[in-house]
Structures are given as structure tokens and as C-alpha cells.
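As a starting point, one isolated chain is supplied in C-alpha cells, in the form predicted alone.
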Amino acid sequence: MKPAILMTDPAHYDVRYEINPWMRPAEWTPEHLSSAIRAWQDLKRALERAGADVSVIESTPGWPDMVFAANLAVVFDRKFVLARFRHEERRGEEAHFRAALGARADKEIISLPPGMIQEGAGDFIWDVTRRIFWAGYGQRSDRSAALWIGDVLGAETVPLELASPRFYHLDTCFCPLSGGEVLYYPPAFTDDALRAIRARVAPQALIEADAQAAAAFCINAVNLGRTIVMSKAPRSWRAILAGRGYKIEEVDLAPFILSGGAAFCLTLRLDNAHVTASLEAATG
């Protein structure tokens, strides 16, 4: 079975406000939208070449960050846990996502308890090797939400506190790979979070990114089997991953990095499950 990925079309994307340190609305021009649409199309094609089945939902005028589909929900087995955003600038997305997901009869839509904040798969990442979720909190999602979602999904969940507003979601600084390795950027985490990671991942499986790779959003990647789809990477980073046996598919995602997002942010994996009959399971 092909890995299933959901994307949101980029027709209404722009950078008009600042809710993370990467967002630079002063640098945004109308020409950037054309570049963003081309970059999104290039990403979709790269994912399909890597074996993914990609579906697309329509974005809505007035909500420019809807393109970052990873934030719409946590998906596991047949359940969608719908996100609730911390910043007012994104809260209007929730109703549109609920309507779009409601058309998918194969999934159960679950709402967070009142007052609980959690921003989707960007802060709730499935590790197919260890059969656990890693859950970011402290910047944009609540620790209590991480634990609540883990209980609802019936999956072991490891909360990781994020230490820097620059790495506001877990997917900006942490990426488990199919072979059991984990890409991460240590300065993004508290000491307790680093201890939690190192307690569960063997030293030889930890691949530490430097500041250059982290700033290029190379950890914000989509791993499909032995292929990693990511933004343009430093040569040294490509060499490290190639040395581990991975094929790198690079896409110029600069228009989205202007808003603090890249490949993982633009996608939502739909087939994470307790039992995964996917490309990772076949080749990991």
C-alpha cells in the first residue's frame, strides 16, 4: 500500500503577519506567490516519485497558513484529532479543516477538550521504528494535550519540551527515519527533552544537525522508505544522509521558509497506524 499524504493547495498563501521568528512579511512580494505555487507543485511531484499517494484539499481566502497541512490534525488509525491553534491568526482555519475532513467517511473526527491547545502533526510525530509518538510542547502546543491525545489514540507518547521560539514545532527540529535513525537539532530542546530522546534512541542512530542545516529547514523533511524529500540542503548534510543509505530529493522551498515551514509542514501523513503496511514497513 502506498503511503498516503494530504496537502492543501497554495492558492491563498502569503506572509502577512509574524507568529514565529522566521516570518518576514516585509520581504513578501506578489512574485513570491508564483514561486510558492511552483515549489508546492515540485514538492508534490517529488513525493509522488518517492511512492506517495497525494490528495489535495482546497485552501480558503483569508487564511494564508492553511497550506501548512501538517498542522490541521493528528492522524492515527482511523482517527483525526483536529488541531486547535494558539494564535488568533490561525484559528479560523479550524472550521475549514473540519468541513474538509468531514467529507472523509473513513475517519473519525475528534475535538480537543475546551481550552487545550495542540497544533497537529507538526507537534505529534509518529516513529514507525519505535512505535511511539514524539510530542512537542512548550511553544505552540500544551503538554497536557500531548498526553490526552496519546490516551485517545492508544499509543505511547513521549513529550519533548521545545526551548526556542525559532523551533516552535517539533517538526522543525526532529525527524525519525525509516531505518531507525533520528535527525535532530539539540539546541531546540530542553535538557529534560534531550535526556528523553537519548534514553530511547541509541547514540549511533542519532544524527545531529548543525545550525546551517537547521536554518535551511532540512530536518523538516518527509521520509518515505529510503527517500528523504527536503528543502535545499548543505552539501555536508546531503553527504551524511547518503552515507546512511538514503536518497535525497531536494526541492527549493524558499517561499515557504519565509513563513517558517518546509516539506513536512506542507504535508499530513494519513496512514500512520499501529500496524503500518506502508513503504516504511517494507524497507525500513
Given for the second form:
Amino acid sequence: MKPAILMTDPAHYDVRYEINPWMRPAEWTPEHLSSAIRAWQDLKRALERAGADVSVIESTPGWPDMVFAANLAVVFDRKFVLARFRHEERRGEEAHFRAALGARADKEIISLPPGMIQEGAGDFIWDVTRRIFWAGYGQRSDRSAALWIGDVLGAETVPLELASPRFYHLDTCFCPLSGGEVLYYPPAFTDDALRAIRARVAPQALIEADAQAAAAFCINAVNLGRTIVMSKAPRSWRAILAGRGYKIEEVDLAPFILSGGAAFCLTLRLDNAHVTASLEAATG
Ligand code: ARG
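The structure above corresponds to the form predicted alone; please give the structure of the form predicted together with arginine next.
Full complex below, order starting with the chain above.
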């Protein structure tokens, strides 16, 4: 079975407010939209070449960040735990995503308890090797929500506190790979979070990104089997990943980095489950 990925069409993407330090509304021009649409299509093709089945939901005018599908829900075993956003600027995406899901009967749609904030798979990352979730909190998502979701999904969940507004979602600074390696950017984490990572990942499996690779959003990667799809990478970062036996697929995602997002943020993996049927299980 192919890995299943959901993306949101980029038709209504733009950068008009600032809810993270990467966002620069003053630099946004209408030309950015056409380059963003091309970049999004390149990403979709790269994911399909790497073996994914990509489905697309419609975006909604007025919600320019809805293109970052990773933030819309946590999906596991066909359960969709809908996100609840920290910032008013993204709150409206929740209802539109719920409506977009409405037509599909093969899933259970779950809402967070009142008051809990959690921004989807961007802060809740499945580790196919260790069979655990790693959950970011402290910037956009609450620790209590991470633990609640772990319980609901019946999956071990390791909360990791994020220390920097620049790395405000876990997927900007942490990426487990199919071979058991973990890409991460240490300055993004508190000391306790670093201890939790190092307690579960052997030193030889931990791959540290430098500031340049982290700022190029090259940890925000989509790993499918032995392929890593990510934004344009510094040469040194490509060499490290190639040295571990991964095939690198780069896509120029500059128009999305202008909003603080890249490859992983633009995707929502639909087929993570207690029992994995897709290619990671075969090749990972
Ligand atoms: N502008 C968006 C925000 O600040 C970018 C989201 C990127 N998504 C992610 N999963 N890191 O919410």
C-alpha cells in the first residue's frame, strides 16, 4: 500500500499577518502566489515520485495558512483529532477542515476538550521505528493536549518542550527517519527535552542540524522509505543525509519559508497506524 498524504490546495495562500518570526507580510507580493503554486505542485510531484498517494482538499479564502496541512489534525488509525489553533488568525481553519472531511465516512473525527490548544501533526510526529509519538509543546501546543491525544490514540507519547519562537512547531526542528535516525536542531529544545530525546535515541542515530540547515527548513522534511523530500538544502546537509544512504529530493519552497513553513508543514500523513501497511514497514 502506498503512503497516503493529504495536501491543501494553495489557491488562497498568502502572508498577511505575523504569528511567527519568519513571516514577513511586507515582502509579500502577488507574484509570490504564482511561485508558491508552482512550488506546491513541484512538492506534490516529488512526493508522488517518492511513492506517495496524494489527495488534495480545497482551501478557503480568508485562511491563508490553511495550505499548511500538517497543522489541521493529528491522524492515526483513521482517527482524526482536529487541531485547535493558538492564534485567532488560524482559528477559522478548524471548521473548514471539518467540513472538508465531512464527506469521508471511513474515519472517526475527534475534538479536543474545551480549552486545550494543539496544532496537529506539526506538533505530533509519529516515529515509525520506535512506534511512539513525539509531541512538541510550549510554543503553539499545550502539554496537556499532547498527553490527552496520546491517551485517545492509545500510543506512547513523549512530550518535548520547545524553547525558541523561531522553532515554534516540532516539525521545524525534529524529524525521525525510516531507518531509525532522528534529525534535530538542539537549540530548539529545553534541556529536559534534549534529555528525553537522548534517552530514547542512540547517539549514532542522532543527526544534528546546524543553524544554516535549520534556517533553510531542511529538518522540515517528508521521509518516504529511503527518500527524503525537503526544501533546498546546504551542501553539507545533503552530504550528511546521503552518507546515511538516503536519496535526497529538493524542492524550492522559498515562498512558503516566507511564512515559516516547508515540506513537512505542507503535508498531512493519513496512514500512520499501530500496524503500518505502507512502504516504511517494508524498507525501514
Ligand atoms: N504561518 C504558519 C503558522 O505560523 C506556518 C505553519 C507551518 N507549519 C508547520 N507545521 N510548522 O502557523
